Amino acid sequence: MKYKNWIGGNWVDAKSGRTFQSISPADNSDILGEFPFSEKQDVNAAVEAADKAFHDWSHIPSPRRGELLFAVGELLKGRKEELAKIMTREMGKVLNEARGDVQEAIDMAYYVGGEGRRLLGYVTPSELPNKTCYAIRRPVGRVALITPWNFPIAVPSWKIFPALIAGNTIVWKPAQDTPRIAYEFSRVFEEAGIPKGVFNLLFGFGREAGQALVEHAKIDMISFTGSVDVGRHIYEMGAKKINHVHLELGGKNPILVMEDAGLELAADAILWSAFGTTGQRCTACSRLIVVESVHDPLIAILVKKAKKLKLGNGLNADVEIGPVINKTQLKSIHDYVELGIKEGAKLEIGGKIATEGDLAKGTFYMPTIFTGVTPEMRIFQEEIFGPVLTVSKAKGYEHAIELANDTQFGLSSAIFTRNVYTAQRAIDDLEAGITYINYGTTGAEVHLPFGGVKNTGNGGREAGQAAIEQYSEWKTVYIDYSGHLQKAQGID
């Protein structure tokens, strides 16, 4: 089936007529559709539609905008299973995880919809008599949203809903690997009755559609989730126009296991964090740091459990790990594994492209665990974005923290310990935007800020009230009812 862009409330082809296909990573013969290959002309049309709709949308009271998000949430709830199955076909995550992806968008719709009645400003006393001072939130304007394939409904919802509730209009370019689920998500907004031009959808690739969108003179803000290199490029382009730029970039997230940890609990959490979504999460645990006294018994448990994990098509109920997203990523993962072997790390399990039986139809990689990994190795430092876990020994707490913080990233982190003093110290000492105690590195909730430090981003946060801050600007108001000119700062 051939799908279209959604611009100004109409479904339209790319002006060039060019298209591309969406291919299932679990079965490369499964084509999910043909999509517009958008370029600069299509971007111009979408941005003009967003510009035209901005005035009216920004003047609708935010509680009314919230009602539309509630309607979106209800529609998503009714289509949850259908959307989850399409997502599993298109990007590979197992069906239960895909359901969670959709549920996160449902939760975000309800949460952000409620924030429509709480776009809080503040009132403060004036230094002068008969004068009122307050500050309110106003929308940024026309917002470009560029989202990844690994959470193709959840991550867009983190951006779309706060942007809309704050009164912005949007142009959304989803990842080229997951256009079908983006189409289905957009149909929900159409069904909910969003005004024409407020929400615009552009399919395509970064070099053509993404670049033109970021460069467009009428775009006031850019929100991007993806790689550090692309994020840095977008930041530079945004700076030239003095745009608002929000970046959510990479991770190299550590789990620390102390000598007093419950090893069975830690192992279950590590496996889920490292191999859930086939390791294709920005919050995935890719570095395990274990104190020496429990290193060997923990590795034995991990390897035993990892051997039992079943790979396959995520639509099958007994499958625990799906494919990686495409052949390019499959090669990149395997290149890192070969590099790790050359660097001297010990391969405990995995390290192979899976080609047995039906796995040959797709892009599958065996869950992989390296031990003996040290900080100078590239597999310790660089984001692999696949089912590869590196393990490093620590001499004690201080050394474990040193290893954990030895990275350019700072998104998520976790520590397993029964000692409340150690846990509290780790909260202060771990250089990350998120820290879990006796839990893995994944599992963010929509009402709390999500984001990181260092090269993980540029200081902003998704989700929670912090998300509203990203998509709004402060306006300060002074009302003088004294009846004569009063000068501030004590000027006579």
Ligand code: TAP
Second form
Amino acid sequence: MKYKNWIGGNWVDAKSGRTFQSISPADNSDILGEFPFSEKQDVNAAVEAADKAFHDWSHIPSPRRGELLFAVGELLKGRKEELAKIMTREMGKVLNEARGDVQEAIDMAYYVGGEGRRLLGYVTPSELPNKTCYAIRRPVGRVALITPWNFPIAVPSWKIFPALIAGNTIVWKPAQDTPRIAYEFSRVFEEAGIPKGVFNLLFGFGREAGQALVEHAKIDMISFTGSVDVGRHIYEMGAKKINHVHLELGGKNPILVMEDAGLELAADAILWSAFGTTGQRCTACSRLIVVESVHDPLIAILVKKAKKLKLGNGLNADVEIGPVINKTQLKSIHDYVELGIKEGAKLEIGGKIATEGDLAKGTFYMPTIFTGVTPEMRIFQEEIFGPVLTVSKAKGYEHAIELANDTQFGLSSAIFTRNVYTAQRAIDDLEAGITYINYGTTGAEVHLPFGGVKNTGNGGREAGQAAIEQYSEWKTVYIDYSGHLQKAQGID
Ligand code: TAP
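I've shown you the form predicted on its own. Could you give me the structure of the form predicted in complex with this ligand?
What follows is the entire complex, opening with the chain shown before.
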């Protein structure tokens, strides 16, 4: 089936008529549809539509905007299973995880919908008599949203809902690998009755549609989730226009295991964090750091459990690990594995493209564990974004922290210990936006801030109250009811 862009409330083809296909990574013969290959002229139309809709949308009282988000939440609830199945077909994550992805958007719809009744500012006394002062939140304007394929509903929902509640209009360019689920998600907003032009959906590739969108003069804010390289480029583009740019970038997230950890619990959490979503999460655990005394027993448990993980099409209930998103990513993962071997790491398990039986129909990689990994190795430093876990030995707590922080990234982190002193110290010592105690590195709750330090971002956060701040700006109001000219700072 042929799908269209959604611009100004109308479903339209790309002006050039060009299209691209969405292919299932579990079965490359399964085509999920044909989508417009948008370019500059389509971007112009979408931004014009967002611009035209901005005045009216931003003047609707925010509790009313919240009601629309509640309606979206209700519709998502009703379509959860259907959306999860399409997501599994298109993106590959196993069905249970796809359900979680949709659930995150449902949670976000309700959480942010409720914020429509708050959008909190504050009132202060004035330094002068008969004068009052307060500060309120106002929308930023026309917002460009650019998202990756790995959480194709959850990550966009972290941006779309707060942007809308704050009174912005949006143009969303989803990843080229997951256009179908973006279409289905957008249809829910149409069904809920969002006014024309408030939400515009533009399919296409980053180089063409994405680039033209971030460069557009009428875009006031860019919110981007993706790789560091593209993020840096977008930051530079945004800087030229003095745009507000929000970046959520990569991770190289460590789990630390101390001598007093529960090893069975740690092993289960490590496998879930490293190989869930086939390692394609920004919060995936890609570096395991284990103190020497428990290193060998933990590796033995991990290898035994990892061997039992079942690869396959995520629509099948017994499958635990789905495919890698596409052939380019499959090659990149395998190149990293070959590099790891050359760098001198020891391959404990995996290290191969999986092609047995039905796996040959798609892009599958065996869960892979390297031991003996040291900080000079590129597999320790670079985001592989696949089912590859590196293991490093630490001499003790201080060394484990030193290893954990020896990275350009700082998204998530975790420590397994039963010692409350060690746990509390790690919360202070780990350079990351998120720290888990006795849990893996993945999983987020929508009412708490999400994001990272160092090269993982530029200081902003998704979700929680932080999301509202992200998509709004302060307006300060002074009301003088003295009836004469009162000058501040004691000027006569
Ligand atoms: P990227 O290749 O960076 O792509 C992300 C988005 O940017 C896609 O929609 C892409 O479009 C678009 N894009 C590419 N070049 C562009 C350009 N020149 N101008 C404007 N847009 C452009 O990342 P990815 O491979 O899809 O996603 C994986 C990365 O995302 C990992 O680094 C992961 O850690 C990160 N991630 C981070 C988080 C958070 S919250 N920190 C969450 C999820 C993922 P096309 O796909 O069409 O090229």
